[in-house]
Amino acid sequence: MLYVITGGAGFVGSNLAERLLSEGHSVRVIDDLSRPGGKVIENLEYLRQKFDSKVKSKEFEFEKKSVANFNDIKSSIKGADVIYHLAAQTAVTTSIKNPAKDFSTNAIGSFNVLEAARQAADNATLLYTSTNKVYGNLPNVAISEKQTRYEFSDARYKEGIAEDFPVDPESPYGCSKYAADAYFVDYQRTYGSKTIVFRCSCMYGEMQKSLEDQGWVSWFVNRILGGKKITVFGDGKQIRDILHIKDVVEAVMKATDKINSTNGHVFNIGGGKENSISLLELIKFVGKETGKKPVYEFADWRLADQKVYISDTGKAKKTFGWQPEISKAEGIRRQILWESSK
């Protein structure tokens, strides 16, 4: 089988490519390598070295292309059996600074992938990674403030936010991701495309090259290990349900394998309430695990920053038998080990 991964040199894409190649599949990575700092090139080189024999046999291919170019994408996905569309502009802050670029990559780029697949790989399974940001700031959900975190105080959300929660994106990023999200669902209804949408919460783990505005678990761990100051936007009590990359990859594989059940569906994919953690709680945990004293300061809240977001993953468990396996404590320890080894 031929698997095509857009954004395949990125964090999720490189981990997914590694899993697929290890299992003997053919993989074609499409990436424009535009992520700041050139970090994705390190992921690509790691994969090339590890799977050198597959590079030589052309079972592992890389094409430097942008999803914003329809003709390029069409030629690259021709004949694909599975397409994982992960290429994206990933930060809310960046989308606010440059909404046109955000829209071009996230909305137009996603449309290009869908339409190119319809024309050149019409039997392929397509999985798209959307975001919890499509739900906005959850303005009508009651929350309570504790010493180190915010919590949902509305009993309806004791397990988190489910897929039927009203969509209300509050940033260009949320809007562009939801536009693509909606197109993926509609292409199944209108054209019979085999599509799956994951609305992902905070993912972290090996091969994540974080920036201050994206990948906060990795960013905090890296800064604490290096004795560098962290800027905490807001009061640090914001809650997210963090999900280790190995669980993300497992979810992708299981959803693809059960396409007859997952076709045309949207799934909230996150760590769930058991893996919820606040910024302050993460800082304290990493400090304790590393024996280093974290240095941090507070700054103003950032636009569209949810005080609490936890995914209700019940639909994924019921539909394709997936639930997180790596606890937040184990996952953060793995992150510390990986960051320490660099």
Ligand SMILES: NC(=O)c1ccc[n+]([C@@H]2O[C@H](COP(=O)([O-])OP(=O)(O)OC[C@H]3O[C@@H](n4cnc5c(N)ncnc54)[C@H](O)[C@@H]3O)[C@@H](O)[C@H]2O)c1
Second form
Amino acid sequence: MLYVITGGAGFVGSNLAERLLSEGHSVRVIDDLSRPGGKVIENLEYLRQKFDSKVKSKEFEFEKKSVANFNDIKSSIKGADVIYHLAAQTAVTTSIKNPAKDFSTNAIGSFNVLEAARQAADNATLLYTSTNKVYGNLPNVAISEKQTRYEFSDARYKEGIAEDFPVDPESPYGCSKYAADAYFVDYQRTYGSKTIVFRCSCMYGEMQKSLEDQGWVSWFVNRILGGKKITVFGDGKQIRDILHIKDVVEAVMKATDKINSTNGHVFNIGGGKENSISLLELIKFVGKETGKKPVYEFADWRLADQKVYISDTGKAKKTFGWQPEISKAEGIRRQILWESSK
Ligand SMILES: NC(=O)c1ccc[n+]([C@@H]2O[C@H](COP(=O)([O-])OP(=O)(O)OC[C@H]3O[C@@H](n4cnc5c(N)ncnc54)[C@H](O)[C@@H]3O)[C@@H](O)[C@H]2O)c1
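So that was the form predicted alone. Now I'd like the form predicted in complex with this ligand, please.
Time for the whole complex; same chain goes first.
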């Protein structure tokens, strides 16, 4: 089996590549290494060393290419059995500063991958990682404010946000990711492509190269361990349902295996209500676990920052038998270990 992973040098992609290579599959990573900070190259080095591969071996290939270039992508995905399309500009803040670049990578780049697959790998299974940001700021969902967190107070959402919630993306990132999300679903209807869409919430874990703008769990852990100040945008009571990368990889594998049931479907993939945590709660937990005193200050809310987002993962459980297994406490402890070992 040949697996092609676009954005495969990044956080999710390199974890997926590690799992696939461990299972003896051939993996071709396509990445333009444009992630800000430039550190994703370390993930490729790690994979190369672990699997003892040269840059161009049969099992593990790396091609430095951009999904924004249709012809490049078409030649790279030829013959693929499975394509995981993860390449993206991933920060909301960056999308607001440079919406054209965001659109080119996330909307046009994703269209290129889909269309190239239709032309050059028409039997491949394609999985696209969309985002909870397609639901926007959930303005009509009642929330209540508690001491350390916001909560949904509308009983309809006691399990979180399900896939039938109206889409209303805010921010260029939300829009560009949703454009691709819609194309992936429609290519199944129109052309019979085999597509799966995951609307992911906050993922964290090993090999994440966090920045202040993206990858907040890893960023906070890193700052606290280093005794550095954290800027909390807003009041810190924002809630996210964090999902550990091992659970993400498991979800991807299971959904791919069950393509007959998952084909053409959208799934909300997150930690669910049990793994919901606010920024303030995370800071406190990490301080306690590490014995360090977190230093933080508050700044204005960021645009398009949801006060509460929790995924209802019931459809994923029902359709392909997946649910998160790693609790937030265990996952954060693993994150602390990993960040400490760098
Ligand atoms: N990490 C999260 O919490 C989260 C949440 C929701 C959705 N997602 C989505 O999941 C996917 C993977 O996220 P991640 O956390 O691994 O991000 P990441 O930034 O670590 O990885 C993305 C990779 O894509 C590459 N890339 C960017 N533009 C490219 C281009 N034009 N051509 C080829 N490669 C390009 C980057 O260099 C990077 O290695 C993204 O599509 C993202 O939008 C992530």
